[in-house]
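Presented below, as structure tokens, is a lone chain in the form predicted alone.
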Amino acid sequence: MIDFKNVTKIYGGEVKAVDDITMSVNEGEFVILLGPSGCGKTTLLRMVNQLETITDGEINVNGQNVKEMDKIKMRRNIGYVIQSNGLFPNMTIEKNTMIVPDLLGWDRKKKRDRFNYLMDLIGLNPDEYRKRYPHELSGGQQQRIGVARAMASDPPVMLMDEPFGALDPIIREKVQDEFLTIQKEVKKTILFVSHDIDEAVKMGDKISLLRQGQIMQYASPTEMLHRPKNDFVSEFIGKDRVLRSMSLYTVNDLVEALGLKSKEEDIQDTKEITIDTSLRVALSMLLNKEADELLITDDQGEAHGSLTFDLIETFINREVRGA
């Protein structure tokens, strides 16, 4: 869907922001551009929709060279979400969301139906928020409106530049979860800039880790965490990559590999979690002494057994460390 072929960006005739990058993003994939500040990830993203010119090489979107595409038409067919959400303060939420459909000449009913669908998708009541203005919404709600606006014309490709970076950690995690739920339904091809390894591991199908305009490794989160390609990758991921890799597994993965224990009757300090809970969340609850034992239930509330620290440790040694 998005192909980068020997893409280079030079500023001022000498500074290489992007240096000979070649990689492909398949249809429906969620790819994270990850790396420290100044590594070229935002520049690479902005070259896709021609907000930055390409010095050398080429970028093809759905088989078409972006240099040969009309910039305005192209941008109307690519969703773009930035950290500050970019909502217009003098426009209602409905007007903000429907900017691109307005430009495309959609009729009133089609726009209203699309707005209602998108608001339901992001978990906000369309009638409650239709006539509100951005300043009346929380930061998390504004960011969700920014995502809805980017999806308004149903573009096949979405570009997202640290869209959740300005949110506080608790709201940020909630919005990340909501967006992953949305992505399961809409299956967009997404290029997403982040500097946060935890966000990348949680959200990406693949991660492209950049340094000084070059790709250090392009791989799935599992491969990058377990088999870092070089010292830079290993250092960027950090020594706690085993803990980070727990985000890739759910309680259900552990159940399928090891099963669960029966509830120990003499343990009183327990909490219930669902079987699709991240193992990292479960481990954190046990390490923080929120409970001595976690009782596992499915979506219907049926009990499956109990989870303890020892069982998670066994899973880590078996599945992650390969011991």
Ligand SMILES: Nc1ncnc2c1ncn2[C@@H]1O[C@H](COP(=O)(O)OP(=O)(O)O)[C@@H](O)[C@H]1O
Given for the second form:
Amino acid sequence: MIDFKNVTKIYGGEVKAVDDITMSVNEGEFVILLGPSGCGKTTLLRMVNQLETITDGEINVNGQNVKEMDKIKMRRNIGYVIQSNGLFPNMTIEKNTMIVPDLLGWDRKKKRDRFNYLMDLIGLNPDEYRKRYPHELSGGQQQRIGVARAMASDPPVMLMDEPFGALDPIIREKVQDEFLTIQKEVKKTILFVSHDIDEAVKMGDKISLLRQGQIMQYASPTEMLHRPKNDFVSEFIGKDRVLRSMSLYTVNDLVEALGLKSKEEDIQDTKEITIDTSLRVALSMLLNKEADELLITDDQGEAHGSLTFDLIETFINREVRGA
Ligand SMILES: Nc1ncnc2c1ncn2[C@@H]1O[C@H](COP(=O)(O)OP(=O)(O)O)[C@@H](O)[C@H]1O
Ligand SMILES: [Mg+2]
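What's the form predicted together with the ligand like, now that we've got the form predicted alone?
Below: every chain and molecule of the assembly, starting with the one above.
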């Protein structure tokens, strides 16, 4: 879907920001460009939608060379979200969201329907927010509007440059979760810039880890965590590797691997946890002593056994370290 062939970018004849990158993002895939500041992530992204020229090599989107695409077609096919959401302060939320449909000449009814649909998707009431201005919304809400705007014309491809980077950690988690839920429904092809390994592991189907304009490893989060290709990758992923990889598993994965354990009679402190919760969340609840044992419930709220620290440890030793 997005193919980079030997792509190089040199700024001002001397700064090599991107150095001979070849990689492909398949249709419906969520790929993270990860790496330290200055490694060329933003440059790589901005060459896809022609915000930067390509010094050497070629980028194809859906088989078409981006150099040959016209700007309007590009806006329709590629949604773009940036950290400072880029909303126009003097335009209402509806107007901001419908910028591309306006450019494309959609009629009123079609625009209104689309706005209502998108607002429902991002969890904001369309009638409540339609006539408001960006400054009347919280940072998290503005960022969600930025996402809705990028999806307005239903582009198959989304480019996102640290879209949640400016949000505080708790709100960021929430917006990430929401976005993952949306992605399950809309299945866009996404290229997403991040410098946060946790975000990358949580969100990406694949991670492309960059350093000085070159790809150090391009692999799934599991692959990268378990088989880092070189010292740079293992150092970037860091010592919390095992802990990080816990966010790849859910309580259900543990139950499937180890079976269910019935609740221990003598334990007092229990808390409920749903079966689709990540093991990382479960582990931190146990480590923070929120409970000695977690009662595993399904989405009907029915209990199915319990989860203890020992059980997670067994799972880590068997499934995570052993992998
Ligand atoms: N417009 C520009 N002119 C000159 N150098 C630039 C420009 N934009 C980025 N660079 C340089 O290119 C390199 C990669 O930058 P960038 O793509 O922004 O990295 P990242 O997004 O990974 O932080 C850096 O050395 C940066 O200073
Ligand atoms: Mg950047």
